[in-house]
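Just one chain is shown here, as structure tokens, and it is the form predicted on its own.
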Amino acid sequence: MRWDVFCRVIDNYGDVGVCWRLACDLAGRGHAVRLWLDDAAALAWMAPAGASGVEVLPWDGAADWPQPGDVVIEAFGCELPQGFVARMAERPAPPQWINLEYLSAEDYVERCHGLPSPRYVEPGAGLIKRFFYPGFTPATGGLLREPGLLEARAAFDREAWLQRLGPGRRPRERVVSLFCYPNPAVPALLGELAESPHLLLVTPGHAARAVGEALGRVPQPGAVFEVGLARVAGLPALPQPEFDRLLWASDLNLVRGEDSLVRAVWAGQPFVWQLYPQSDDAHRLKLEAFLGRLAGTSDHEAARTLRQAFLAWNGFATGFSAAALQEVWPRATAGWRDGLLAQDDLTTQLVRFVSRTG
């Protein structure tokens, strides 16, 4: 099938990151994909080699749209161009129109997943858009997980990769990756890590600035400096496959946003997730729902400690402790990841969904 995926880059690259992974996964399964972006700049470092089967096109208000493919993805409610919708309606067999929504563990996701939304006005009156929700339960669309990912994870040589990255790993060092939004808990994290051998791998942007504000020295790509017993290494912007390896190589991952959360899940290492801050604190509801799913099979004490760590890392509490998080992680997440792995991945479910409703 031919797919058209539309994405507006709002900020922080999570939207284009998800859409690029989806496009690549579809292409890897034999589909042809046109990815329409209003800003493709991030792909220069996120996917410098491109991907066979994925054509990246500018979403620039063009009036002369090509014939739509068999499936049209409207990512994250980005609202398709009216001219393209009109072209969809001209097809003898209208394409499947999918609104790919944001990932959430909230209950409404199960209720809304798959719901139709008929269009009553021109252009495109008579077309039906359907909502497709990623999620953590069998009643949702699942999580992106391309074929072969876990096999690649199992064959990964962490020491060799860290050596190629630059800093390597010294004996007894525990490796921590930092990818965050502005975060008031970063100084406490740095103080804790400095008390024992750690290698902190800092991504560029918000994370590097946060470390710089706390230590008075901004980590630079390729440079390493010491803080107490810890080493701090600055990273360049990593292509998606290398970012995955960063998560595989770390004993603890501090991640943010949607795409990185999913990759941290599949990395199988302890992690803490920072949600995109919102002025009305709507992200707390999302976080609470996620914690409910995450700790559903753990004992009370482990769940309490895990909850404390996630709330503190997101600014809803104080007393963030990386060590406490890592200690309870196996007990707090027992069975959770296995349950996710037992579900079909998002792309498999999406292809099945459009085949069934087409």
Ligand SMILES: Cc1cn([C@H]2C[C@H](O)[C@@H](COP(=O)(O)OP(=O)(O)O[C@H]3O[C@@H](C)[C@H](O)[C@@H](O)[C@H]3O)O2)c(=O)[nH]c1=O
The other form holds:
Amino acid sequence: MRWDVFCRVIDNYGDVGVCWRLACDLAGRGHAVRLWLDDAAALAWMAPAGASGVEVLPWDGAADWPQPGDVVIEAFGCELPQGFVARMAERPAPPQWINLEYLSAEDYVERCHGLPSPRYVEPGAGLIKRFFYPGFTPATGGLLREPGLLEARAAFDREAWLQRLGPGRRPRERVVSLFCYPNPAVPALLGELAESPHLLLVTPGHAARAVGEALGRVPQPGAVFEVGLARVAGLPALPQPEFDRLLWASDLNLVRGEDSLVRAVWAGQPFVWQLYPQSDDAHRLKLEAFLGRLAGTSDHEAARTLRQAFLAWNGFATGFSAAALQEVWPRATAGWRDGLLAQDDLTTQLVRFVSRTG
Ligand SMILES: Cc1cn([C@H]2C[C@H](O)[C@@H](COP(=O)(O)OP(=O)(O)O[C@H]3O[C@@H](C)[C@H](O)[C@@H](O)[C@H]3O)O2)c(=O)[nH]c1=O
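Following the display of the form predicted on its own, present the structure of the form predicted in complex with the named molecule.
Full assembly next; the chain just shown is listed first.
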């Protein structure tokens, strides 16, 4: 099939990150993808080599729109250009129009997944926009997981990768990756890591600034310095496949947003998730819903400790402890990842969805 994916970069890297992964996954399965972006700057480091089967095009508003493909993805409610919608209506067989939504574990996702968008039911034009919700349960659209991911993860040589990255790994060092928004628990994390051998790998941007504020020294890309028994290494912005390997190489991943959360799940190591902060604390509900699924175990004590770590990392509690989280992780999350792996991935479901409704 031929796909048009539209993405507006609102903030951070999640919008383009998710759309790029989806585009690559579709192309890897033999589909042709045009990815329309209003700002492709992040792809310079996220995807420097591009991907065969994915054409990146500018969404500049004044375009002379080509004939739309078989499926049109409107990512995160970005509102398609009217000129393109008009071209869609002209097609003898109207394209499938999908609004790909944000990831959430909240209950409304199961209720809304697959529904038509009332505003866009235009029988005359034959155009119906449908909501497609990623999610963690079988009644949702699932999570992106491209074929071959788990095999690549299993064959990964972490010591060799850390050598190539620069700092290598010293005996007994535990590796922690840090990708976060401004975060009040970073000083507590740094204090804890400094007490035993750790290698902290710090992504550029907010995470490097937060570490810099706490230590009075910003980790620069490529530089390594010591804090107590820990080493702190600054990273450059990595291409997306290398970012995945960063998560595979770490014993603990501190991730944020949407795409890195999913990649941390597939990395299979303990992780803590920082949600994109919203002014009305809507992210607290989102976090509680996620914790309800992640820690849905009968081991209540382990679940409580896990919950405490996630709340503290998101500024809703104090007393963040990475060690406590790692200790309870296997008990608190038992069976969760296997359950997710047993579900079809998002692209498989999306292709099935548009084939059925087409
Ligand atoms: C640090 C780093 C990230 N990345 C990629 C991984 C991901 O695809 C992307 C980061 O996206 P996320 O993990 O989703 O986090 P984010 O914070 O950048 O994006 C967020 O922005 C908010 C506005 C949205 O509401 C959230 O849903 C979320 O998408 O950047 C690299 O490829 N290399 C890197 O070195």
